[in-house]
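A single chain, nothing else alongside it, follows as structure tokens in the form predicted alone.
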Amino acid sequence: MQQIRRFTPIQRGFHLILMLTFVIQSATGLARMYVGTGWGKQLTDLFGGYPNTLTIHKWVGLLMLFAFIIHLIYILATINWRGLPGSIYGPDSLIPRLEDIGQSIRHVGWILGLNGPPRFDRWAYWEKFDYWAVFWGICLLGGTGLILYNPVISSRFIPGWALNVLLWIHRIEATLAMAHVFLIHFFIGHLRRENFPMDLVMFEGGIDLEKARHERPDWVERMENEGALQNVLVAKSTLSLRVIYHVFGFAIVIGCLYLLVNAFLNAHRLMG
């Protein structure tokens, strides 16, 4: 079965790094936040104790920021500067457009049975939201995290109460990010009927051509009209690779849901 390529190896690599660093940051961050509970103590023990958990959290945070900077360089290097502004505002761009508002409204109407389904191009409105939510989140978490990285040095330039405020901003943004990824992102990505039990597009890089025609008809038709469809057709991954992708993907999802459920069950103990 032929697939149409949605993501290049570099883009998949960025997503893999983001996924792994986010999971580690979530686990170490929750371990530190819940260290006064039995579950939090177990988490810190997995990372070699509280001091090691904090060290891992700091270094992986720096790795995430470094990858983010490389991603920015990649974006700047791949922009068609001569084709501005169309090159960054066309259907292949992740920049929100007015059409996204209409698609979101029509999508809600379709869910309610009021109209037919929207016709998506390469990116759906929620995918753009996911991308820019991560973009904003890394800036906010990274900025506050750098200030909190060494609070003794930071306290020479800002008052102590500001550090406390930044710590809460860091925690609140991290909590919102985990809730969004573990619930909304996972559900949309993997638990929809069309994708259940696992959407492998970010692992394989491609989506089945017939599935793309159904989910993103405007994208496929545009590629056909431009004569570019044949250039982006790729072969489906081998069975062994798909098994590896499924095992790895399920391990990440189960691990994240474990963190989410236990964080919820132990939340009342943070107030004790």
Contents of the next structure:
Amino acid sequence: MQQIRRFTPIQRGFHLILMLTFVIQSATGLARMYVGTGWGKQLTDLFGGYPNTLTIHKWVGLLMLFAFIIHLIYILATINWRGLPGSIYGPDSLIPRLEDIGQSIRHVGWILGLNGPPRFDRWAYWEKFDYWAVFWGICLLGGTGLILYNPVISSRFIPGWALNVLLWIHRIEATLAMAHVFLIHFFIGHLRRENFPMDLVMFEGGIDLEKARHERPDWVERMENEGALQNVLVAKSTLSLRVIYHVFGFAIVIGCLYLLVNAFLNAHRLMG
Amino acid sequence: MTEVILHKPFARLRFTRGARIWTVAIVLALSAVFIPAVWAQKEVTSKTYRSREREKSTGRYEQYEAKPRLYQPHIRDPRPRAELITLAPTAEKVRFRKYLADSHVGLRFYERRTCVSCHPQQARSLHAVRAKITCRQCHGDEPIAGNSHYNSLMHKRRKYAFVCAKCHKGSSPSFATYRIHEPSPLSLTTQKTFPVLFYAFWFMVVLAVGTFAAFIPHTLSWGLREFLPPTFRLEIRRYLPGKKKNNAAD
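Switch from the form predicted alone to the form predicted together with the partner chain and give that structure.
So here's everything in the complex, that chain up top.
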């Protein structure tokens, strides 16, 4: 079966780094937050105790920020500067467009059985939301995390009481990010009927042509009209690779759901 | 009678046997009083011995609380000064204690209480929960001065140097304004005592709740929709007024 390429190897690499760093940050962050509970202590023991957990959280956070800067450079390098503004506002761009509002309304209408399904192009509105939510999240979490990285130095430039405020912002934004990724992103990406048990597009890079015609008809038609479809057709990955992708993906999903469920069950202990 | 003749400059002193016996007896009697008390310090662990010999040398502070003082400390005039503090009728007792050399003076049954029994919220700070720091490591030994007393190490003018810097080397007066015992951002009183924290917290909570209020129903209904046939249509028009007749005719 032929596939149409949605993500380049570099983009998949970015997602892989983001995924791994996010999972580590989630585990170490929850371990720190819940260290007063039995579950939190078990988590910190996994990382070699509370001080090591804090160290890992800080270093992986720096790695995450470094990858984000590389991503920004990648964006700037891949923009077609001569074709502005059309090049960053076209259907291949993740910049939100007015059409996205109409498509989201039509999609909700389709969910409720009021109208037919919308005709998506390469990026649907929820995918753009996910991308910009991560963008905003890294800016906020990275910014507050960087200030909290060394509070003694930071307090030379900002008042010490601001650290109280920044820590709460960091916590709530991290909780929001984890809950959104573990509940909504995983469900849409892997657990809904059409993608169950796992959507491998972010590992393989391609999506089945027939599935693309069904889910994103405007994209496939546009490629056919431009005569560019043949250029983006790729072969499906081998069976062994697909097995590895499944095992890896399930491990991440199950691990993250374990964190989410335990965080929820132990939340009352945080209140004391 | 045998006499002991001492060398110069005590040559003129002469001790009889009786004097020697009495001297030895007195020394033994005094030893009987004081030596066991000195030995017993290891068992009783007076706060001075514990602090000097163990905690400060090892850096390992014990979990139990400070013993109550054995003497009445110097007390600054406990009457609040009108020009320094504004007293609310209900907060008067608490507020003026912040200015005392011994902030716990006069409390009944103080020697039978622990810090946490009267200050349970303060034991939930990040310093206590995560770093396992005991009250005494920051607030010092008895008598514990009020934070606003001019000699207190916890006074904001010197806290950063005498308290914070023990662990956070290089801390500054700005750093010392970090609220270790921060008020709960959920509480309405925080709106007055720490408004920036209160509003930042609720802004983030509204942002999070708003995100989930939009996306959780959207995602769940989408998941359910995919179990319905692709041709599924909710025939609202059938239930609209004026359409019933047509439907019936059909």
